[in-house]
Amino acid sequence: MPSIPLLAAEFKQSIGATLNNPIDLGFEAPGVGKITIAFLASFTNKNDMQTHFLAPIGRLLQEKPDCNWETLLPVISQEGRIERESMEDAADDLLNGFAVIHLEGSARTYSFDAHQIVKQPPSAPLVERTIRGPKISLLEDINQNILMIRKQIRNRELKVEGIRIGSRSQTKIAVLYLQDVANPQIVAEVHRRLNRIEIDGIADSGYIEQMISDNHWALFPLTQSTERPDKLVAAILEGRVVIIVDSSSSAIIVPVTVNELYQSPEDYYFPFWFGVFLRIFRILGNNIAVTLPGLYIAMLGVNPALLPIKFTLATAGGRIGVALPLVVEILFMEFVVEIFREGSLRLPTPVSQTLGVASGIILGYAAVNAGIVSNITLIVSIIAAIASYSGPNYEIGLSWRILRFGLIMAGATFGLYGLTIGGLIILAHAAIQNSFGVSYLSPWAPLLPMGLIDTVFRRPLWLKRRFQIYQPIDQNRLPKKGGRGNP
């Protein structure tokens, strides 16, 4: 509907209410404030605004303090100029990278192209690599990260709220969610936990993750960290909440379930059965990485009678001449693998690959010849190490790397019984965890039949309803009737 004549303060209030008062909404008032320019800082190039808008308007106001549209428009760049009669259209222009100029007492506004030039071009993700999908990662600038999300969600319901944390650092934190989708109770809980943080400074988003976690002693990550903007967009569309920290190239997604930590964006970028195939082998690889060393020592060291005789004799023959007990042998290889893994992360990239491969081959061959480890132990350790990289989330992989040592000791002490009991203890520990009111094992416990569609198998994109796992207030993913994408 057409706007009525507005004063400058009324224009600010109206445009802010239409956009849900995001933290990147800014206003400039050249001269005495008769003219107001609204813009989104994540989109706007401030140098261009100064050159094409603020400076010419300032000079005009010095000559003609009582200017009108007829005298104002000729002194401003005409590139991309659009006349608007309603606040809704003006707000849509802001979401598309335009600056909006309002003249006090006027019922109309004008929009001008003011797109931001990216200061630092995004690089490809270093940890969460995919074969198909966007090859960009988050930057250390909070406005640029908000811009990446706004480019994919150009909707007025996208709420962008801000807070500063750290008595000395005053680090900017942004909270993003869809106001008509995300559960208000979860949003309120996010703000409550952020507001209660008391610390002198924030160096990275990892600080925030630890301080808002439901259980600081949990062995599993109860928040999801990512460097991929497309994962943030997908999470927001599902009704989850995103937290972006200035000077950090990783963002936080809450709530999270253990099922979510094994999903990769490319599961949904490939056709349905391709995505299912990739996810099944990813989960299978994780299970192999976690259980294979413990199962190996339980079967050979404690319960060899359960194995076929030929297999038992072959493996026992391979261990002839090995000086170390089986449990010490497998623990030794696990320690070596972990040291290699950490060392390769710190070496320069051109050196780490060559040195890692060469050292692994030479040391493995030397260890077998020296009688420190057997061939079968070396094979088990290598398979487990490679399989541990099949998961897309580094934090959950680190959790299982720690728990794998516990399963090895359980298997070495009580055999298959110990391995089973150890697995049940881990399962019980995961079952009592929550992430912002959502069960960590959802949709398995509590059982949500519809949510099981997106677990081992991949959710079909033609399914137009959001799952109840994250308790969205709007389960329908179809556009609203009569809408253009913005309500």
Given for the second form:
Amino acid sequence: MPSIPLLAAEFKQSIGATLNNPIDLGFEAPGVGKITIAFLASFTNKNDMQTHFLAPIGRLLQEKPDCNWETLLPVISQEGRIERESMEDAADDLLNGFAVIHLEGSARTYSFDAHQIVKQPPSAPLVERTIRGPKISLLEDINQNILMIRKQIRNRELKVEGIRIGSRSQTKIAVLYLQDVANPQIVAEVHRRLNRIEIDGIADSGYIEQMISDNHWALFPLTQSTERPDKLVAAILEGRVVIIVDSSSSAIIVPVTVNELYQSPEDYYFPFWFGVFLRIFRILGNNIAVTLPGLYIAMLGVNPALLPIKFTLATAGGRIGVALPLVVEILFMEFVVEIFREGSLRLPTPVSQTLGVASGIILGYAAVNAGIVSNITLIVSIIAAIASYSGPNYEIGLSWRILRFGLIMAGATFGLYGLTIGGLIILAHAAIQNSFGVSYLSPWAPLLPMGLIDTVFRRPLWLKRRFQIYQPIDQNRLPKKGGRGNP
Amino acid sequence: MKDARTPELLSPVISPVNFFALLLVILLGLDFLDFPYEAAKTCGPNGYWPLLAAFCLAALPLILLLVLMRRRFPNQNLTEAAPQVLGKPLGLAGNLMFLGCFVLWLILAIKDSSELVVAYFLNRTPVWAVSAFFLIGVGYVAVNGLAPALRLAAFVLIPTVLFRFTMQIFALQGLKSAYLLPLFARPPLDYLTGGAFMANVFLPITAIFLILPLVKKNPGNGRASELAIPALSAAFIAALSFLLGILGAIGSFGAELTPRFAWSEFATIQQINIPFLVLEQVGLIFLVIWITMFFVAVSFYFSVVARSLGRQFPGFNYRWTVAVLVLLVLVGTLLFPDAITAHAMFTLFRRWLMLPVFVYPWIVYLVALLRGVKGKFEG
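Having seen the form predicted alone, I'd like the form predicted in complex with its partner chain now, please.
Full assembly next; the chain just shown is listed first.
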């Protein structure tokens, strides 16, 4: 490794060459040029630079023009000082937001944290909105995200471990868990999977999610992503592991079960029965979203004998004049709804709602009048589309939207029987999945009777024991008095 | 901590609760909805007594044997223990006979259930298409090991059992007590004969011999109570459901008419009349629930048969064995010309199949006892 040049000019040249002379590489030379401070302007806070480096060094040089490290270092108030003896290390420090100080005649440098924190104002969650609970979502800065969690768990057992992933991006990843609660096997597995990632850059936590997943071909999300700090806090307290990725406003929680993906933080913020009520309707909404189009086509197209005659006649009457077969009609509507959904995401916010409502009404009315779809098909598709947003997790909703097409085809081909077998195949697909060694269908399968308390019904807050699903090493929620975790 | 495609899925540890769920689901899923046929045929209005006889003749001895086998061979299942007890050639032949009975039974069961589906759901669909669709699903579950079937059983347990019992209770609305009386109208031997013919409703217990070492609370040797209590509970709850089915069928149609229905229990459910219900027929919902249980039970059977064949012939790849079994069963279902022949053969087969499948584990155990052969203990 190349050593640090003794001369200031050579140091500047060398560090520039090591970093390929980036445009934001800057140098300050207080005094007569004996001392050189190298920094990356994009990372560095100019005010801090002035306050912590330039001003005190300037004062020192006025008093003692022939300064050395022993006199220089005490006047710099920045913490996190690192001594370096190679150019690569010094250059890496610059990439990490440090300022590197070089003293002519010395073959070492000192790096000081001069990282500029971009203070981003917290915003309300965009996807996981709730009526009650904190209206703060994660930010793109890893330190601020860790801070949000630390503010809610002031416990020494909260372990925050760091790792860098991405051969080029060197993205900071933080792994958070409660050391005396989380299962060490799960924690070790998280580290093992993170360490085996080989990639040049991480643009978002989604990269990490995919690369640590148990099964890359699974149609269900095997990790939980969230933008809500309160969800992360709850997960950590439950004995799960949280992964935060720098520059990403969503974090990852592992392990996950399908049951978790239907739980919203506000279930626990409202009184018990309110929480239960909300959760039941959420699960009901999800089931409607998944099965309604398939059920509609199975019942009306293949097994009309199941429905009351009056209802069958009414719906059959409603389809008079519709040119398309039922299956094509429902598939057409599903495609249109999916395109609407995708399109509305990209529309500018001021016009998206108006345009969405207007085009929905006009197009729906026109489609019915033109005989492309029937009224009832329109109703079914819209109910299914709205119900698909009842779940708090976007990814699982996406899974069901894909699988819904399979159920439509199964229902159209084999009626209610097809829907049953199709549903069982989907269930089987979920049953073969594991998330970090935990069954995806837990606590339903394998059956953990105590865990069922927090499924359709909500866990009462007075329950002092953690469930076995994530195999925590401490099953008691309340730490022992005077325990080492308590400050 | 292993990923989704590890042997853990092939040989999972089955906790007592999950063992209970599995056994109950396969017992209820493999009742084929016509057990009141044997009951009414042999004992007329007293069709409920043969069920008690069947429970004592089949369920209790089988559960006892499960416990005894586990004590003697804690880390081996029946097909692993048999060659050690009977000698390699005899053990292999016995195992193949035991597993062959299951395969034959699967062929007839899937054929019969497909006919049921065609009769009530899909009048214009060919039976082979229904069987093929079913087998694709079953194959997908089985090919991924034993764990998915176990997880499915646990997942569907609560809703399906609740629905089944509710509907069976509702089906009693047409019950006429006169059809069930007098209480003892037949000679005692008839009850025993009826019990022997009905014993096949508890036949699924025999499949547990193939996964016996997996049933335990924690890794290591399991205790007898971890096996006996869930097995007895599952058999008892299943027997209750069968009793409701028999009471409903004979009580609603009479002993004369009951055997004339191909699926008499289903016919009983079909007569449920609930005003203001959204659905015209509740019976078909019952069929959906039964198909769910049947699907899980058949998946489990495919998985354990393929797993056991793999133990017999170490060269067999598990996934390929499942695939070949699925094809074999599909071809087998195509060999039966019509629904009536298949159903008649199935009824006959189920009656007599009990004999080799029931006797074989006992032979293995008794010979082991006489020869003083014991299984290897671990840990």
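Computed from a prediction, not measured in an experiment: that's the story for all the values here. Residue numbers count along the first chain shown, from 1. The term rigid core refers to the most C-alpha atoms you can superpose between the two forms while keeping them within 1.5 Å.
Would you tell me if E334 moves between the two forms by 2 Å or more at its C-alpha, with the rigid core held superposed?
For E334, whose C-alpha is compared between the two forms after core superposition, the shift is less than 2 Å.
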